[in-house]
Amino acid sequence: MTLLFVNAKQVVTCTGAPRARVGAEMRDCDVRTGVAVAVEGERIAAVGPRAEIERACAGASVIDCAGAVLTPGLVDSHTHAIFGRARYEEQELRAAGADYMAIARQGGGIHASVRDLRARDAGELLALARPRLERLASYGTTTVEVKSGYGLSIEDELKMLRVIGRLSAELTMRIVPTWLGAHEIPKEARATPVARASYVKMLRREMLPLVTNEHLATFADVFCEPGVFTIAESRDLLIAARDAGLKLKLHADELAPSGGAELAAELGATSADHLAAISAAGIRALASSGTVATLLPGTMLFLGKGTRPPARALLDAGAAVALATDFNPGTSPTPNLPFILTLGVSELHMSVSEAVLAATVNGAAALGLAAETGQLAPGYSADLALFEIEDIRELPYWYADRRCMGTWVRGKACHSSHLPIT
């Protein structure tokens, strides 16, 4: 089936090299007017002047964009969307002065989600996660990474990853699974140094082989932070995961500059994420590597932190920068990726073009998918989003507003747009 998208006020193509954009490449997301987009099956067939495309695609089904703005589908490259109950009580504790680590010591934080998730079966988790992912799609996201990490036992981590696999089979949006068994040291393994060492060894020698044998994950991730996993532990786990065939990600330098960014660059990780406390040496390491710096400004906003990821320093150094929601129940409960673009512009001092590319092409690069999605160009996956705006600069301007009229993934409707097809 051929689809023809016409009558968009602007078509934002983000065309260019099939890799993360850096430096001056971030200044132009290629906004075009008077063009149409032709989709053949799962792929974009052509982007060009409307009259020319219509002649070439006579008989195609036409989607009238009605003066809205057509973009590549947004790519949310860091989420924790599989969880049970919300953790709204922690927001009040933070407002009263409790910090992240203090809440964790009281049994809150990740440990609260672990206890809750372990008590739920796979069917319940699936039923909770499905509408959350549909909500992400309703804001324009067509590709989403989803992590495990709230199980912290072999049985429960595999349960989470299998739920992610079922969601990927059931939903239209593209879902990328990440194993995050090293999200935290579980309470039962914190009693003694021996118990802690046993948990780390179990991750490497027992859980990892089961994950890879079932092909449950594309990436492995580790929360490398003081009080969680050390640099040495993170290195050992990530090397083992790489040797087992998984690509690498790293929660790095979120709360303190511990060298996580440098480790991600050293190991050739696809991305290093968070980075609110990255050091100057870490910025240099990422800028000289192929590792994407994935920034999660919604997290620091929700935590009430005065610090922000240093987007300008990373961009100016030549690092590849992506933006993502970090959607999770404790520190960033938002499915709204356009709102993260708002933070990118208003708080991280990015241009609109930089923010858009960070949530499309560079988000795709942070998932190893820059040759597959993230731009509207012939041969790419037909992943599109249509927004009820007249200028792409309005996407971060109307902050927290849902302006998405529809999304398509591999040429199929994802979020219902109610647009007439003629």
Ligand code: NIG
Given for the second form:
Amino acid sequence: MTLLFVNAKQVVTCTGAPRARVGAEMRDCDVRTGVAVAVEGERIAAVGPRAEIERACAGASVIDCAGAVLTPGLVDSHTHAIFGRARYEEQELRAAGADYMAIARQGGGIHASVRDLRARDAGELLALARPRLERLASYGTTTVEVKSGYGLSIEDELKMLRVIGRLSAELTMRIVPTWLGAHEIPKEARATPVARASYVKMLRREMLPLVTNEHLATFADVFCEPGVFTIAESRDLLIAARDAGLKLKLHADELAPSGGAELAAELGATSADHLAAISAAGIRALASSGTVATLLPGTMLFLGKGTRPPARALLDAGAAVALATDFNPGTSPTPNLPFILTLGVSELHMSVSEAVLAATVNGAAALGLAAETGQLAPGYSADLALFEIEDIRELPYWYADRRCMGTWVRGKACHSSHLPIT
Ligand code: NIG
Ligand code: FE
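Return the structure block for the form predicted in complex with this ligand; the form predicted alone was the one displayed.
Time for the whole complex; same chain goes first.
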């Protein structure tokens, strides 16, 4: 079946090479007027002047965009969307002066989510995650990466990854699964150095083969941070994961500069994420690598930190920059990716074009999907988002608002709202 999107005030195509954009390539997300988009089955067939496309697609089903703005579906390349209860009590503790890592040392933080998740079965987790992912979709996200990491035992990590697999089969959104068995050292393994070492060994020797045998993950990720996993442990785990056929991600230099970005670049990781505390050497390492710098400014905002990831320095050095929500119950409970674009522009000093490309093409590149999604160009997956705005600059402008009117994934309607156009 052919679908024809007509009458959009702007069509933002993000067209260009099927890889992460860098430097001057980030300046132009290709805003077009008077064009229509034709979709054939799961793919974009054509983008061009309306009359021409209509002539070529007589008999197609028409979607009237009614003066709204059509973009590639947004790509949220970093989330921890499978969890049990929310952790709102920690927000107040931080407001009263407690630090994120101090809360974790006292058994809160990730440990609290681990205790909670272990007590729930897969059915409950599925029922909790489904509406959360639908919320992400309702803001314009069509592709989402989802990590494990609140199980921290073989049984519970596999339970999380199988839930992600079931969601992927059930929902219209595209879901990319990541194994994050190295999200934290579980409480029971923190008692002695021997217990700690044996947890790390178990991840590599026992859990990883089970994950890959069942094809439960595309990526492996590690929380590399002082007090969590060291550089040496992260290197060992990531090399083992790479050898087992997984692509790599790394939670790097989030709170302290420990060489995480350099490690990600050295290992050819697909992305290095967070980077609010990246060093000058880390910026140089990413700029001269193919590793995407995935920035999560919502996390620093929500933690009440004064620091922000140095997007400008990374962009100006020539690194590939993506933006994502980090959606999780502890440090970034927002499903709203356009709000992260607001932070990109207002706090990280990115241009609107840079922010849009960072959440489309470069988000896709951070998932190894730059040839599949993230742009409105012939041959790409028909992943689109329609926003109730007249100019793409309004997307970061109406901050924290929900302007998304509809999304399509592989040519199929995903989210739809019936807000009137103002
Ligand atoms: O990306 N930094 C590590 N992991 C998550 C937070 C997880 C949590 O606090 O539950 C993050 O911010
Ligand atoms: Fe994270």
